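What follows is one chain in structure tokens, specifically the form predicted alone.
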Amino acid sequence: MAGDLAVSMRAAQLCAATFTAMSCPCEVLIETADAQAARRLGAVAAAEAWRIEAKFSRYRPDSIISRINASGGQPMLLDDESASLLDFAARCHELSGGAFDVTSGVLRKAWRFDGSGKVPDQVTVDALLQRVGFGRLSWNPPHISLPQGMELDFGGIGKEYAVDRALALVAMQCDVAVLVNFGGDMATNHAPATGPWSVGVERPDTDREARLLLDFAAGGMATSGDTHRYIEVDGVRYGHILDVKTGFPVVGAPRSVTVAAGSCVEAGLMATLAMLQGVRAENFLVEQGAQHWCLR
């Protein structure tokens, strides 16, 4: 939700605008030494990055979301907009062979990544996963029917929506180089005069150190991995990405990956699908001519 916005000089001719949206850190870096107009283009980064955020997050009671998944199955008329991104994860959902739903957020009530260090039972589980499975909603474009106990999340293309949009914005009011930078998911309209932007990737542990540096001029990069959310139980690592056949963690995955496209959300989209694969994570990417890094 709104809140401050602030601008600092990181070069002589790069500002960054920074603020908080979806529960991360955000900035945008534009190619300028002129801080007024930082503050002006990063202030509708964070309008768009606040609003996506108040109209899709489960945890807004006023949201879209939450009124779909309490419609108790009632028929709802979507906006164009929240009709746009179920159709996307619709696609999303054919092209992965099921196993990217944005209906699986309901798994959240057994599996809480937040270091009490529990893995729920199978019998938990197995509940939960007969109220999972985008096939058993209706969808008529733009309208919507969700069963009783089942629940939509976008978490998995929010982010990396909010980063196309913000990007999308800011281009359209300068000619300068822009990044946007929505807690690692990230666009750039193309490259500073002094050469590409230069991308820290952090080390799958503990000491958040950049494993990788990589040169990023244009389009989307994001990362998708369990360095910042997964249990640890008996000394075996459960990360936050669920396969939904099973409701348990994906079994072989690398710790993250990496995935430079065309935009944010086709970079964010490649890199769940990958580490859905599991042990075939770096396989699948290759095979789909994808760029991208992994880190095991």
The other form holds:
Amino acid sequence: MAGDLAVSMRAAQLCAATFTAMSCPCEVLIETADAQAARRLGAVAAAEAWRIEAKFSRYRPDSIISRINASGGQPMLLDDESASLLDFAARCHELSGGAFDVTSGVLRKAWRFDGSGKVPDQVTVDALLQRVGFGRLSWNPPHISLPQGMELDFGGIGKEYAVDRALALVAMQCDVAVLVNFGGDMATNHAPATGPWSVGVERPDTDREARLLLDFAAGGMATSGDTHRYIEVDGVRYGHILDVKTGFPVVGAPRSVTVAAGSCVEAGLMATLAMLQGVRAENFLVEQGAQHWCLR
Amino acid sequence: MQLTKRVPGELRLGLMAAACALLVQPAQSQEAVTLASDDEKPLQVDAGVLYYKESAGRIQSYDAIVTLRKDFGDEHILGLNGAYDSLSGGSPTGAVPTKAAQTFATPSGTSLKATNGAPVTYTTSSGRKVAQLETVTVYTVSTGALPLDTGFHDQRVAGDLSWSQPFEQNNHVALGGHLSHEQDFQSISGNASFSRDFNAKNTTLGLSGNAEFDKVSPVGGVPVFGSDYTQLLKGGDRNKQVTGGQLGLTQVLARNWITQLNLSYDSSSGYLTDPYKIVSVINTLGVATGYRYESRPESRSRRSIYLGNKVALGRTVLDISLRHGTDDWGSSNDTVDARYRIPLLGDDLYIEPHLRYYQQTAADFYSLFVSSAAAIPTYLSADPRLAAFSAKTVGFKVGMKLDQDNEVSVRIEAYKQDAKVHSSTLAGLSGLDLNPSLQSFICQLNWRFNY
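The structure above corresponds to the form predicted alone; please give the structure of the form predicted together with the partner chain next.
The complete assembly is shown below, putting the previous chain first.
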């Protein structure tokens, strides 16, 4: 899918190419005064973001994810890229002891994180839990068969993957510093000559006032949080991260977790896994030696 | 809060490795949105012509072959194959050369009526009624020459249809059918196979079976087994059935080495004799006193073991196979076949040399001729294809990819077959080559494209 791409000068040696992909604002910052070059490089990143969105979005009826979800249990042969993503999801499921699960999406049918304040009943959640569990699908690379009623969702990986892919493609075509930022998940090849990138992390539930300003010089950075997506009932705030064992949101998780790591994919998964730890999020990040910033 | 401790925990190390594995994949170019391999593919067409020529005025043939392959997605594959062959030239009759000119009848004398209009019939000892030919065309073979039935001419039309698809997890099933038509031979067959992948697709076990039904309706009728050639005793059409099975194991031994082991068995019954082949009857002086129609047993079972290997050595690929076969006619054979594919100028051009060596022992009832001094055996044949011989093939194939969807190739091969026994010390035959070497040449042009 093609879309609009805008280019603007942000500073003497900094152009920004902006576009929308995966339902979020995306920007590519390029250390150059050449707006034409910035447009060309921005177009490379945008095309990659749109390609990945078209290929893996569960909202696109012709995406691979939609076709797997509609396969009714029939085995399907995956291409190399889809297989790698599923391998990655399988590994994350294993590393997290089952907490991270790309089949947990069906639980959304019970939860509407629109602030409306409705908590589903246990019967509904239990019924949906029957359709969740990475262990229930059969993944014999490159053949997948997903039982009828189950759904796959790469939402927890796709955006971060797109960031790393887009950066790799842009960095192949230039030597200058580039920062790819898709809705707060970002990656950079290296810092500009003037010093590291400065990244602001929004404070949850305030009006976009940056609470933290972080230096960012290499690798990836990602944030997981319930800034805008939560349900609050009787003073209990249910975040949008669901525990696949109970079918209920994880309780006691920070409002947001930001992690810096070697790649955006790694940072994003680390942040998500920390959120899944609930009250133990900070301890978990310390134990794992991850560079992180938590807001409660 | 920012932390200073940066020793990665076990989970994080695992995640780093997994992220690396995911991102190390080559980046996809932005315009080429890779389609999942379960998408429907274009129709793959393979069109070829083949010219085959044997030396010394023997057989030559022109073949046209078209193969269509359509992948409907998710490995549901339909295959269609059509072939047309035109054969002509001289085929050895089985009679040996002699020091006197020899006269034979073509098998094409087809009048089944006597001059007075009445059908001519003959009843065999087993009670079967056969028609006797009345008019025949004769031809003469000069002194010392190998008797060939030079009037040989036939056309063959054949078609294949096949379907294969995955079946549940890790299984494949395939079904196929084959029809072939010649003036004197009709064949219909069917096959089914099942295979299962194990061990993360590194091992495949396959089982297949086939059944074939043939109708033999020789020009001029089916000769009575072993009967005197001059009597031209012939009957009507005969049938032949073949059933067979194969057990195969394919194993990936290393990243660049795949091996395959097949065990095959088949059993034929019915009319297995060649209706156009005869055997010289030679007296003690080495002079032909007559000829007999050949006669083969009405059943045959064959077994074979095959070991194939494909090894990638750098950018080249070596394909080497060994095969050993035996049958209950007392014959056994061995084949060594090697091809070596060498890419030139990138991957768009390749050359593939081919060497093959084959040898077989003779069938129990094979002989160059039979003796007039002894009783005629029940089974007899002088067909050179049942003799002990060795054969060598030397050739090469050159292929060129014109673009993503077009590939052309040329294959040229030379073949030489040498019989083990091809002389006799009998005075009338001494110095004659009774089973001369066969040399042939093959040229094939192929064009593969996507439609």
